[in-house]
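The data below hold one chain only, encoded as structure tokens and taken in the form predicted on its own.
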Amino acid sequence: MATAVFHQTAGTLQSRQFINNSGVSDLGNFSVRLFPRGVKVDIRLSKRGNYGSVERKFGVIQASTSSTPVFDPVSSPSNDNTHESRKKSNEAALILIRHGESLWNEKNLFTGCVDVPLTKKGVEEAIEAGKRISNIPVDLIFTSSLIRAQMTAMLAMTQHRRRKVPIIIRNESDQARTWSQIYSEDTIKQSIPVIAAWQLNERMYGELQGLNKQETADRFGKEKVHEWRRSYDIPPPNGESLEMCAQRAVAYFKQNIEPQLLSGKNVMIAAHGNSLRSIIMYLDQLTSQEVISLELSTGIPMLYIFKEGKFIRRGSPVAPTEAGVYAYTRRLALYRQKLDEMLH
């Protein structure tokens, strides 16, 4: 199980490991792609396996539109940066977003693990989702390996008031890593690491993928198709059941995401209807009967507060203000106040 230790000390990218879809691999100096701004990253993850022990660091993200340091959302409201203080505060935001409408959603096709981009409406939904979470701190982003989830995360972050830029950490060749080397520490300071994991993919619909949903119901019968789509443990032909999807998605969440929340990192997950339903089943302790009736709309963010080892659902932040959300936690209220002071 990977563990994460976060440090408030900023430095250059020092990692020689890469968090890939199955955890941590020793890949040499990893590659980062970024736009005009960045973060100092200092992440440490360790894992033991057949190849011995690997270790890697992600760091505290400090961003500013000027040379003046700004409020660090990982720290406690008192701005005490010690590990003990962060451990005591033990509060972090978790944002879940189902991707915006995809081209196959629009065509009413079973999509599953087929890599389909967003429609124009899906792009608009992702941007609107970003507006709704624009005042909530984000230090680390997880997405599935599918483009519709990654597009949603990237578009949403264009609306965030911190103006940090998401950068995708990739497993690339030595030449690609050399070409993508970053030479500006100012750029490094204003980025958010994005980790793509296949475990967060939509459930695999097997032989239904690419078929029209209505035509499939006409062919196999509505009851049979409904059973494939909405039962917990019955998979479609050569596909995954929700139970099978939950096994991989929740295991990944526990191993790779929950430890970062525990250490005070604010996390956003952009994924899919079934992988997110699986995670919500774990967060809200739903039964297999309760989760099959859970519906998630495209492009609508959900907010959880992780505090004292518990996940507290705060619903969906609504525009134009998030007063109802910020009333639940003094730390988020202080974060928004600092943003107002910095940007106005």
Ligand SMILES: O=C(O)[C@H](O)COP(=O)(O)O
Contents of the next structure:
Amino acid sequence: MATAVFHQTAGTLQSRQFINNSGVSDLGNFSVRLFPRGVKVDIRLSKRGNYGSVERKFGVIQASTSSTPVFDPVSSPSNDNTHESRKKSNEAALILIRHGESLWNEKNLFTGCVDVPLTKKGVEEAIEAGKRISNIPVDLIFTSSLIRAQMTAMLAMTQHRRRKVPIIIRNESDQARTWSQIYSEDTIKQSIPVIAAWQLNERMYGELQGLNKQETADRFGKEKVHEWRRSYDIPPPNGESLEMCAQRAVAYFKQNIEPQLLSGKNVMIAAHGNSLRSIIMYLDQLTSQEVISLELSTGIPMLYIFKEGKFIRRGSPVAPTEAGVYAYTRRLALYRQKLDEMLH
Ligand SMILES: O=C(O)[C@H](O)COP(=O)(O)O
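Condition change, the form predicted on its own to the form predicted together with the named molecule:
In what comes next, the whole complex appears, and the chain from above leads the way.
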């Protein structure tokens, strides 16, 4: 007898018993959908071939045997809800994007966890990034809790050809959640939940936050500052090392994002230089030596395909080479074709 116990984390539901330590469901796939009066969790138990659904309405979990079909004129791969496709649904796109240039990037200041907005150039970078990924399905967005990552995600989505509306899911209180309910299933289908998580924030730069990078190097020496910025396990004064940042960012990724990819959801993550470096270290299985030389530019999206439990790096989609990205999986190619048909 399988029992699902749910707890709410940053607006999503997770099934503890369905996820093993590595964040991968060992019993089967489940998907989470938002409905006017609550959240519906569809569970396919692959070991027993048993399909059912569980509905959570404002804290009450109710079991039912039927699921409400969702019609989407351009089904993203994950919305293809047939029995067969659920079996094959362990394939999804993952887009990572470092925020565009911030006001403190421009001034060359250590920023870390200080909440600083984008510059005009950063806004333009985010829009450009959105163009580069405008044909890739996005079902769910994760951002850090910092405005520069959230601005980047929102601006990028203004360019998406599917024209779904990103909506921030707040986890402030039950009342705040109730007050932000949407009462149209059609509108829900035309929206993308955005989940903000502090665990994806930039590494905490300790006593360097707000200091000028060049002046700090002049004062403490170039080598020392390079060690603070790029070593794996040496933290800046009273700050986080990359290793410490990885502990929270990768744990969040495994616990909250990987299960979504496993259920076929296409995910975009808008975050920061160091939280993304640590996630890429996990995805690409880099050593602590290799990650040292990994540098991420602002506003450049990176695409991964999650397939058969593995992450395959596909580079950064740019117009001329984009076809190659789509040819990579049949489901992405089909998505692109349907999108073209609908929009032309
Ligand atoms: O927090 C900062 O200052 C930057 O976003 C990342 O800085 P770094 O390149 O020094 O790690």
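Residue numbers count along the first chain shown, from 1. From a predicted model like this one, the values you see are computed outputs, not experimental measurements. Take the two forms, find the largest set of C-alpha atoms that superpose within 1.5 Å, and that set is the rigid core.
Relative to the superposed core, N171 undergoes a C-alpha shift of no less than 2 Å between these two forms.
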